[in-house]
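Taking the form predicted alone, here's one chain by itself in structure tokens.
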Amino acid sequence: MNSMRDDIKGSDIDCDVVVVGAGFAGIYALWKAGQRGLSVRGFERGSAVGGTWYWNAYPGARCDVASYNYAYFFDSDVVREWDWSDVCSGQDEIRRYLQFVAEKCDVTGQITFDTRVESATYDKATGLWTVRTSGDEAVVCRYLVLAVGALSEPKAPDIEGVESFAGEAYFTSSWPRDRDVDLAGKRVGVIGTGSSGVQSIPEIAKVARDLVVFQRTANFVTPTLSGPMDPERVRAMRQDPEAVRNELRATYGGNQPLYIGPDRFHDLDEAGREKALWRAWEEREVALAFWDSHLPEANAAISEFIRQRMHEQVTDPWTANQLVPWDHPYGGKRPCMSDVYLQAYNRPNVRLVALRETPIERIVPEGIVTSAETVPLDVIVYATGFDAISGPVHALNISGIDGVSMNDAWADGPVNYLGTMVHGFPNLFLPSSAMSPSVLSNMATLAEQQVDFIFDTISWLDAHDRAGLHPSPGSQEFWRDETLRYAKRVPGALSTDSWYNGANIPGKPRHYMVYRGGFNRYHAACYAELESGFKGYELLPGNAGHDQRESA
């Protein structure tokens, strides 16, 4: 097989590993790759680091995972330096953490900015991958870590009539950085209720002279964790900054709670259940309102408890029953929270269009049209979310061994094993990509976990003069099986219509894409595999890569 460059000999390598994207894995990857002593670029589309915290610049913006344990932990001057302000930090404290961070790590010279990955190439004759980007670059490389997260590329509205829209149109998934939006006085309509539906639309109501709600599908709203950090909880944490981050690896969701009821569901009886759900409420960890709130049981008496308390937050009664999510339960689909979103209802400014009662038919210049009315606006924000967790590998245009594409291996859905590598592609490591804890995990500790077992990966092969692995397809349909049988433990995981499975993109395959054994599980697995000399993989004879660049 010819090199994707005629003029490239297999001897010209650029660099020993290119990463792609500049957030939470990204940054680390970087290090990591300098601190393992291997020659490093990074490309990252955006004009900053940050990754997902760069784009999603909407108002109200923020993390719903706790700053105790949402941050890098590989680094015990950074833990000691960084003063969170908040328990649940805002977009723009992320963003600025994750510049410190990189700018601590001396990494921000090795990333080229304002620059898109168009094209990845494995040539199996010289065990090495050429990347393509939008700035003309053609850099070659022996490894390659799609650092791009799992919710980068945006979901386009699939509604009619979306250019013909006369007034201003934004996307919460990549916010106007370059300048300040301004709603003020504006007739505002926002289509999602997601995550970033829920954070902005609060933040959208205190200015806009109308805000409409377009709303598909209800969701889960419990209260945050926002709040003053605990000084006794962060000395604690800077103590022993390694400990934490060992425990953090030892947990199910890569995550410390601050409140797990001591109590079993079924050793309660029905008074005990409801004092046992106020508690959690109140400690605003009502999903770990019992020790084993995992069973269908516990499950549905914490649904059941939270669409209580959220009907009971909205004053009109036909717009709370539309704000409760009937038709799932608890952990279905994505949950989210807000202290102040179900409140923004009340407001005689703010009102909510059922699109299941009445849907959208069109967008025309003026407004959106429904089946019932046309509402004029100024302004659409479209918090339609994303092409999520598979999208952003798709958009990359990769090919592997004799130039099979990415895109066709995974036309039925994502395989891959371990969450990091797919067969045919060696080499190629993604993480926070499918069946791995992803978006159901503290991202930060993953980001730690997955850098260091790919660099881990990297080490034995060298160690045993290997130019690369892939895994093989049985391990594939292996860990496609074990992602399943642990989402079948999950109420509502495979019945229920999500971006977890791929739901919320048209066409798109329905399969479910997130690990839930357990971050503790995960974490073992992987390096299972690496003490077992891969096992699982199929080992490229021969460093190729090293040799060529030693001769070179």
Ligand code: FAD
Second form
Amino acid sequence: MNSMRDDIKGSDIDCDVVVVGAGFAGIYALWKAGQRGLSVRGFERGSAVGGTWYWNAYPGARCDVASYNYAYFFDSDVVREWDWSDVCSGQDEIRRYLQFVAEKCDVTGQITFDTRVESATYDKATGLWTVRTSGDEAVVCRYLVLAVGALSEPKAPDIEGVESFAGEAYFTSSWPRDRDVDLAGKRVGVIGTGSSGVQSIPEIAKVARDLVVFQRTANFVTPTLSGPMDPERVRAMRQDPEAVRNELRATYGGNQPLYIGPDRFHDLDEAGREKALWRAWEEREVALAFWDSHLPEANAAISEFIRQRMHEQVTDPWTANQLVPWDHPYGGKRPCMSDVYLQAYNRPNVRLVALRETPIERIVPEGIVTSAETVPLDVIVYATGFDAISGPVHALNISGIDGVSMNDAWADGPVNYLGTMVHGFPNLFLPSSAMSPSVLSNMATLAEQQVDFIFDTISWLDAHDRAGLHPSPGSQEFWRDETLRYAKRVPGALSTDSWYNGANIPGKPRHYMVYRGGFNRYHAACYAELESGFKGYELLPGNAGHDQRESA
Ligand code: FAD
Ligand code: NAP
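For comparison with the form predicted alone, please write out the form predicted in complex with ligand FAD.
Shown next: the complete complex, the earlier chain at its head.
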């Protein structure tokens, strides 16, 4: 392997593919490369595989997509040999599952752990990428798969005095894994009430002496799926995993079976709508109470119904009123799921501080100072989220054709085609990233779909004697417009402050980053490109070299 060389020659390839990240997408990409006969190396800044499920080891962390769907389907043995203990499994079980898959697929040996990829530089003359790591390695490859995740770059705390706190401080996004965090009998403050806060608060409430929750924006919270797996469902799934995978790809969210109300909103009278809402609530899919739940009128009815259900679960009227999201419609922000979150506020040791009324002013050695009081604390838990979707890519120093940096190319927000490739950055692939169904789909299904598409693209290049490809600027414009077109159809998607559009990070350009056209439509669009011979891309001739670049 090379050590920080700058004199890369065309033939000095260390491996065909470098994969960065060892979560759902990275593990599968490593395996897939081997299956296609490509040499591959992986880098992961964590000490083990798991990605999201390695880092987010906070109490209460679990998936909210049913585990029998939130899993791989590429290998029948994996499907048949792994048993999930719960419909929505917990963090450690999902982490162990990913470890099991990585070992079974024999990819862990290809990964260099505890190593951050710091930069990636494209050489136009050779058509190769040089990847530089925190371990002082420079690895030259033809294809670069940045499986760095959408929710892997924690948001830096943007509160004055964070460093001055004298007690213990934890982030849900990098919770200690090497030791138990003992919160028993302590005064704990949690900042943030997104999904991570909603999952961790009830667990912390059980052990803390006092728990003070600092909430800026209330979120929708609906019942979660839970309980043992349905053995019939598991049996059916194991009979033909390939068929299940195809079924998942044919759905809107890469996920099934979901209850969808059979009736259209306008075909029902008031009583019928109420009945439909209750039925969907009991089926734990209240957002899909109507066949046409996406209509603004249907969405308004769903939002109002959830607000009422939330309000009645909390005993204290002021607290109930604060916990209900009055300011945005259901789906404008990422909704949360829990059966125990709201009830936690009925405990005598739990108190809500409403930051819209009394904002945090600063953190001091003894605790948190708001405009109304100083809250003394032993522990602060930051459930403050992520620099989502584009954040992990911005954190890398990526330089493409003619030295153009990704950070410049994405200065006004991410641009790409089909959510995976960026003009000016040939053979660089970005699974789980911007403008794919990503965080609004079952991301395990997405990881498999995108990695398949990436390696089918590479196989196509080989078969057609092409050294590489990147999308044309026109394709990127088309995809940006498509993303916006679908986002406009979703009530509140563009008007609500959310990490979907970068509003959670001070100074981040506001740019809607999730493709809401549906997994099925996305999948079809990817493979239509392949079948068309990549008409929306610029193809590099067999011997690489951008000087002879041609447009297809
Ligand atoms: P990740 O799992 O994020 O893995 C990316 C890896 O890349 C990380 O391990 C990171 O350390 C590594 N990395 C990043 N940058 C570098 C670098 N420069 N150098 C080296 N390594 C790097 N999705 C669902 O569909 N259903 C759910 O129920 C669900 N629950 C979630 C719960 C939590 C708490 C969170 C945070 C997310 C959840 N998600 C869920 C989204 C989840 O992120 C995806 O489902 C999925 O795990 C993403 O897999 P990935 O491989 O794309 O990325
Ligand atoms: P998040 O949804 O972005 O929530 C962060 C919370 O911190 C918000 O309530 C935010 O308030 C608050 N916050 C941030 N900075 C603050 C500040 N300076 N002062 C006060 N409050 C501040 O992050 P997350 O909860 O980690 O979840 C991120 C995503 O991960 C989820 O949306 C979901 O996709 C995924 N996830 C899924 C699950 C699951 O159930 N499977 C669990 C956890 C995470 P504002 O809203 O006002 O900014």
